[in-house]
Amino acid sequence: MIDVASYLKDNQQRFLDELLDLLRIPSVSADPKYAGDVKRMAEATAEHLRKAGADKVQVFPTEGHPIVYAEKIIDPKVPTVLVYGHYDVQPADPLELWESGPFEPVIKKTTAHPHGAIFARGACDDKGQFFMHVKAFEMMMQQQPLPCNIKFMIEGEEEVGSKNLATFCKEKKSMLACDVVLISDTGIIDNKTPSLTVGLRGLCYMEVEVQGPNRDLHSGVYGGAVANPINVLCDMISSLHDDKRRITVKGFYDDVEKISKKERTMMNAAPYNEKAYMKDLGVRELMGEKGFTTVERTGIRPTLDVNGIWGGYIGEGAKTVLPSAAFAKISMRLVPDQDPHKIEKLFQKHFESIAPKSVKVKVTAHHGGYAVVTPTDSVEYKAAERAMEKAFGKKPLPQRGGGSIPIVAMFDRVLKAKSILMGFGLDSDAIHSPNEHYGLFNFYKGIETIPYFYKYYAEMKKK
């Protein structure tokens, strides 16, 4: 192994400058007007892989945004690791809430990141994290031979449901063959408490429309006589939870995984300060399903949340209108044993059943995925655990995450490979929100840690 500390010290400013350049590219996959920038980001990613020493670097077109592939095969007898990441980012809206331009990265100190953090859309999710792997690979290439064969698959549609990734994996199954998939799109508990994500929630994402009169109406002339779709939609959404914050969709909890008291106790042993949690979020009280702690609510319990709601007049000033339609986007985070396709049908049936006759409803499914739980007794997990312990000086805690990476279950099904979720972000890094950021400590610590994973994984596979 190379001297990681000295190589990082000599090259960390260059690593940072290169990442800042990538963050300036507005690779928003959800908005067609950024299609050119998404393609430019794919090409930039490919070029960095070439410069780092990868072979067979190629940008594969899909029906949507491109997928970048690269590899370095040194010996068919050693393990093969497939690195997965995504170069696309969430929309930056609302722009007025950003303290600096979302695609004009700046470095500022925060309470959680006293050494500084990069503020930009995609800094943590996932440009900063996938780029750690590119730079770690560059470091390992300085001392041959590599301990493992390494493949990279960096996609541009994760933030819109990885629409074309499953098809790509099926078509390129032989090319992507590997022993394990290594992913950094998750986080750690805090910078003094390393952790490895061993579970992710699934997802079921829906859009609903409530239709009332055949046109917008004058709210004075018709108000009180015709159903207002926005009022009706709000009533319907409110009814989706009971007074214990349990979801009222019939059959929703039928397949929810039962978690043992022992595992719940272990989950709640992780460092957690409720006052600090509320202070960071700017709230005076927490809300969630009765009978569960905050750690449990975000890790092992399913949820239903409105992600957006609109209708009527929302421009400047006033317009006394009774709207003809109202809309909402609703996501459900699922836990192991829940089937997103089944939940989709249950939700649609329930939502249609609670609509009053005064309106019509339309329910559209967008995308979803299954929850996953990764074993903690595998060689792959033990290698990641040892790598984190080497870099942080303490053994990482296994932790279930509240987010969703639907393609993890797909990798297991199509590539027959388990995934290791070794992320370095923090919950407070504001991913998907204005002022997203990623700590310099975390960026460099990831680059330091990743080569150890390859070293220990190769050693353990030999035994």
Ligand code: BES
The other form holds:
Amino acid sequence: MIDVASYLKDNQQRFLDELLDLLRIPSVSADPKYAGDVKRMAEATAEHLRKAGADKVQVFPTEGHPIVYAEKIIDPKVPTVLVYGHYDVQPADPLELWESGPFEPVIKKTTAHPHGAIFARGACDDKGQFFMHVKAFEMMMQQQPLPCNIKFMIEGEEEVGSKNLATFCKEKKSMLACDVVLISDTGIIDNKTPSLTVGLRGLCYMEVEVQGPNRDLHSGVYGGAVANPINVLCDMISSLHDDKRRITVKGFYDDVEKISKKERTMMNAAPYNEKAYMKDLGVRELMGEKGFTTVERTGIRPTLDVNGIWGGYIGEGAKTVLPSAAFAKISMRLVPDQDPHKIEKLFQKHFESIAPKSVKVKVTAHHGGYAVVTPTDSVEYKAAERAMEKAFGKKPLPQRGGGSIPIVAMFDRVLKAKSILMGFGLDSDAIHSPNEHYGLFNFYKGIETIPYFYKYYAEMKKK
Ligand code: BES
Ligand code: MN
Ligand code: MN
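Mind sharing the form predicted in complex with this ligand? What's above is the form predicted alone.
After this comes the whole thing, all chains and molecules, with the earlier chain placed first.
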């Protein structure tokens, strides 16, 4: 194996400069205005893989944004690792809350990152993280032979629900055949407490419309006599939780996986400082389902949140109006064994049933996905565990992540491959928020950890 530490040291500035260049490309998948940049980002990713020594590098067009594929197959007898990541990013807005341009990366120190962090949209989610794999691959190519065969699949639609990736995987099943999928798109507990993500929540994303009178009305002439759709929507939304902060949608908890006392005790043994957690967020109190701790609320319990709500007048000054309609986007995070399609129907039925006669409601579904749990007794997990222990000097703790990567459940189903969720971000890295950042320590630690994974995995599979 190559001397990772010295190769990293000799090349660390170049690795960083290359990442900064990628961060300058505004590859926002949700906004058609950036389609050209998304494509440019796909091509830049492909070029990096080509330069690092990958074969069959291809940018596959889809009905949406392209998928980048590359591989290095050295021997049918060694295991094959499929690296998955995404080169698209979330929209940067609200722009005015960024301290520097979202696509003009700068390096600044923070409390969590005393050695500096890269501030830019996508720094942590997921450009900084998938690029660690490209650089680790470049390092491993310096000393042949590679311990494993490697395939890369980096997509451009993760942040909009991976619409075209499922079809792609079904069509290219044999090209994508692998022993394990390796993903860095999650986080660790903190830089002194490594962890491996062993679960992701599912998702069911809905949009609702509450329609009142056939036109906007003068709120003095009609107010008090006609139902205001915004008031009604607020009432309906607030009734979706009871006083224990449990979700009131009928049947919502029916399939929720029961977690043993032992497992809950283990989860809660992981380091967690509630004061620091609240201070980071600027809140004086936390709120969530009664009877559960913060790790449980974000790891093993389903939730319901309004992501956006609008209607009526929101311009400058005051306009007295009783609006004719109100809208909201509502998402539910799901846990094993909730079925997003079933939850979608339960939500729709429930929401329609709680609407007063004074309004009409329309409920539509956006994307969704299943929750996943990954085994901790597999060779793959043990190899990842050893790799992290070697790089951090400490055994990583298994932890369930609160976020979702819906395509992971599909890898399980279609490719029949389990995923290893070996991410290096921190919760405080502000992904999807203004001032997203990724620690330099985390970037380099990731590049250092990845080659160990391949080495241990190949060794352990041989036995
Ligand atoms: N990388 C995140 C998911 C994530 C973040 C998992 C942190 C665990 C810890 C991913 O890019 C993401 O944002 N996923 C979306 C879902 C998607 C369908 C838009 C999410 O979780 O909201
Ligand atoms: Mn991501
Ligand atoms: Mn994301």
